[in-house]
Amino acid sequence: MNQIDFENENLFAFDEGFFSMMYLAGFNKRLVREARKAVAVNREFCLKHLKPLALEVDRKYEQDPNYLPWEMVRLAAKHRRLSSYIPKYLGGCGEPMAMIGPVMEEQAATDTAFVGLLGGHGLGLAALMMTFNLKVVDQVIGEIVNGEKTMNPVMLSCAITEPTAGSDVEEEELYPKARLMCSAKRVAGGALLNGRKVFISTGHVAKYHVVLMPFDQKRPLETFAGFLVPSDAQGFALGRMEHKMGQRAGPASELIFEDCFVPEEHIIMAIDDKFGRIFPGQYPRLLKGVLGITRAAVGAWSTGTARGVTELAIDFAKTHKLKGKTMISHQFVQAHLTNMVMNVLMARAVYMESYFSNMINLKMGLDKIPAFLDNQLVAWLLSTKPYKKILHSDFVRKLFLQNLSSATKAQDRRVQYAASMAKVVGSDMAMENCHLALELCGEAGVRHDRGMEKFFRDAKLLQIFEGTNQLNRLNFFHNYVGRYVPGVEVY
């Protein structure tokens, strides 16, 4: 019987699964070239540097639930993973935003938890950038880039969830039912924040926290604001770090605000400021824009998890015997593995569709710069005073916000249901593949050194955050099916 040479051909090679990208090369060669390069760079990083650390960090957390994965943070900084999606003209690596998915898949196939660590940072960065407060964006991005150069990593978190308000603060329609406990109050020179945020990814390793809370709990959507809070701010404290079953390399933190003062320049977005008055509904647009990106990202992250455990199951089936021949030579094992591989490819197709829906909708953003302007020379020019003045001007911010506001309701809904679909399909496939892998490998599958049980523990969280899968199903119905059922109530 002829056998497949698995060692010679990567089962999940770029050309074997991204057919839409291969076709897209006929229209946008640069995007596909950069995508291929980004995947190759991250594959090498994962195999050489991340893989040896993944199980070790998980074991350290098992021994000490308050352990913080600083070696993972330093590894990310050393290989410029903290600035990977920051445009080159702002000093970052400039990996295309459209290719977040394939890169996250690559990383998650090695360590789901590492992507969780970067994901909290990425969520904070996405929320910050979507405010288009370019003076603050430029300051923080500058610190992130310089931190990588000096090996003093600067990470962000994004604080939305509260003890009594979880998934209901991720959908505009659910805010009237949310029991918010956080609020801000304007004072001379800034604002005071009070309350607690919980389950905040990267909270204990972040230097800055992008905090979202209203000035009036009874009118949250009309009074919401965004604040940049450094970890050493007066009135701010880190509370407990959750003792987690999975994704242990990404700490989930409690943030405590007790008359935490935020100066005016760090109120990065406020519905009642001059930009909020010009562009009403700014907060719901920011929320939907961020979730449109991050839910698709969870879909990619989940696909990588499904793929990683599949690769381990295939390796096991290639090296273990059953009834005198290798397991992979048995038809029932072949069918079992086929289901797992098809789950990966289906989940990938869905998250790629979600990313393309975002590309259509976001006509202009901080990454929408012509190739000839996205380089280190422009980064240097923008660091000079005259160009900084232009970059930080109200005119430029209005230009970005105007473009963000120009998307139609139908376009927004497309992004929302596609992102929710990517999140639900991907995370459900990840859990299914973990079940299938453990079922196939039996007792060997629950050994820590094999890695499969870690994927199983890590995968469950993917169904819960960025809105539970139940909420995302309702979001899909609301933004797609419900449009064709007049008068139907969803939330």
The other form holds:
Amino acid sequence: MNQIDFENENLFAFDEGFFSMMYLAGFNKRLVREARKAVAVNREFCLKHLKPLALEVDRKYEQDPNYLPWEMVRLAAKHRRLSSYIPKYLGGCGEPMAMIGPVMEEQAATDTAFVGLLGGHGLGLAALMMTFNLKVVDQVIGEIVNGEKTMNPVMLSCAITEPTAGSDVEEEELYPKARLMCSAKRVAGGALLNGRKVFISTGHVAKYHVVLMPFDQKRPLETFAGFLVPSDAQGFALGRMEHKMGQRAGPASELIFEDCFVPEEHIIMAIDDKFGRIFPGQYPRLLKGVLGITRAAVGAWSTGTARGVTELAIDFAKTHKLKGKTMISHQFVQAHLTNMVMNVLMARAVYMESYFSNMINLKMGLDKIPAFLDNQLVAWLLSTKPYKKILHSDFVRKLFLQNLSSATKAQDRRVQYAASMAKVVGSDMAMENCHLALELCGEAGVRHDRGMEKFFRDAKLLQIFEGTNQLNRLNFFHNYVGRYVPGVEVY
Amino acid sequence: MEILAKYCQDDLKCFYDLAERFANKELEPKALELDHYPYSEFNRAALAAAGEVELFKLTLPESLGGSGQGMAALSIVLSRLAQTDASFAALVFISALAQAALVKGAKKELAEKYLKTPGPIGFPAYASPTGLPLEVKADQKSGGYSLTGKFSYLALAPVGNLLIIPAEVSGQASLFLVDKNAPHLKLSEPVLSLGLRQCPAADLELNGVSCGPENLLDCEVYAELAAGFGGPWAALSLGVLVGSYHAAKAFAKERYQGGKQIIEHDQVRLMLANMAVLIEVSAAACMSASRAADEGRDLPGCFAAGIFVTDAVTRAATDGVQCLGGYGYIADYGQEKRMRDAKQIQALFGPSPVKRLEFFSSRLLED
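Having seen the form predicted on its own, could you give me the form predicted in complex with its partner chain?
Expanding to the full complex; the earlier chain stays at the top.
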């Protein structure tokens, strides 16, 4: 297989785009400096360690559809990719959580599937953090960080999707119409969970599952609650692992709950607890906040996919001959490749807007952690009992929830439509670039050992999960155009 | 109603029925299970059954013991087979193409010898017909030829006993007939590919493979011959599209989201509508091109049907997966296989933009 000289040739280098952020450097030097550094760290990780493994893991899955990519999980732990954006004061690597997009793009350009593995974990972490149940967040983050040190990786999953409710649990407006099969029930000391969740990313390799389920199926929005379920919980079992067309490094799992007991301290969010009573509407706010973050992330992930296949196509065109000269010397090839590169840069611009939108409109303070706090001394201080008491207090939790609830309707809308646009544009560009790459490269494009057909198979899922692109278009319309058309029915 | 039925006379209906019986009995039960080749078995049972019902004799001239049928009959058969399993349909297609090249390009005695019991033939089906690769060199030696070099991705090489390999002779591309077991010929393991997995390919290494002068096929007519196969090529994609459409429609009628069947959601409906429109257009193009080829009319023009349909179906089959949501992405439903098979079919005869440019060049020549 032809090798691109990734060390010295980087078409999509930080300085070749991200112009908005470059300008921002004049106002927020730290954010740009940290983002640039995070991209460089991840690029080295991808080229040296991830690239040699990507095709091989995919091939192993073809040989054995029940293969679990533990070597990928261990690789992620060894290089601290599971705690990469956890702040240093919580023991993580401190890569800028607010600007994780360029990092995901960089990773996906090497292996879309690996980002799926980390993505499932990240989704679980995002949902957990959005409850602001800092006692549980702190406990889990501590285990993730420790797991990397001891090479006993701790991963999360986030379980929302049910067999008869996919799109219906992705948008607040569809919940009343959803045919839900899962439900929780209060019992002495905690709750019992029953039902099945499907297509749950990283289910088969996760230690903890962040499960979202209603107490009352007839009033889902009002009663959806969050539960932390360890993989060895009584009443919990892993079901089938789906045999997917691509993105095989991230298992898609069935989770089965049969009177699965969750103790009170692991009910991380509920409408009938003290916080639920003070902050009604906590679940819809959590849902929208999580989707605002994760759809922007899928935009970045998709851009990386579009980019990865483009890089391979350029490499092919540089070395393959047609009618006596290299393909890249032909005008039609130059135009074809230009369209692909432009697609990447357009998708990049769109997801960046979504990240900036989240920083402005999603009140999580992700970019507000002062630099002087984000270091190991503070991490030690915060690990002491007095500070833990403050961090885990109801007061601090209320502060965060209050901040999140203070977002205006306009801010909510901006988070939603910007994220949906990032997801739709990015994934459509990824799929389009994969089509274009295989069309240009003929037989080389369809061979597994050239890497391009893997991107093609991996890309399709980006248009489907986190809400199908059809659903995301409606979400965009509802939040962007629909507000000016009173009475229009959208869903 | 079978979509192609309205485009053909009753005399071709028997070929549709033959293909349907074959698809239901030999392909349907194992299509998904065997879609992991080379990490699953090759469907030798279906290959044997295909021989018994004389699928490989369909387009062979009657003078060589075949049915003497043309592109129209082949298109009917391929489209129905491809609805169930495009990869076996592609095996039949490439074998028919290789047979035609052999019949046109070889001496009668050679054709009679090798096509007595026709079966799969290794063939450069992914190469451009107007620009066959020159990686393998043929040097004249002892009255015959000695072939040296590497050829990548020869379709059906893992399963055919006979191979047709392009090689350079005095600066020009030619086709050579080579026995797979010839000395100094090495085949790689079957190449793991995106789609059409029961129609596998392998890489070849030739280190002085000898063959007689009669093994050199006249390939001046190959480009025109390949163009005439534009209709059957389109038929492969048409079959995939019909299969994808039926699966998407059935799912959309059963699946409820947003309080109603998803077929009632306009965006899903529009994807299905686009597929339905494309089916009609593709069937018309396929049969028109096939008839034209059978009547010897405008053979270069027949290729346009293949270019258009195979390109368009790749996007439609992607939408076919989208209609099933997450279920479309998993192997059990067969929809993701159709998306992969459609893309692999598009790769036949070379890169898409090159095919279009070469087609246009052939039109310019006529001016």
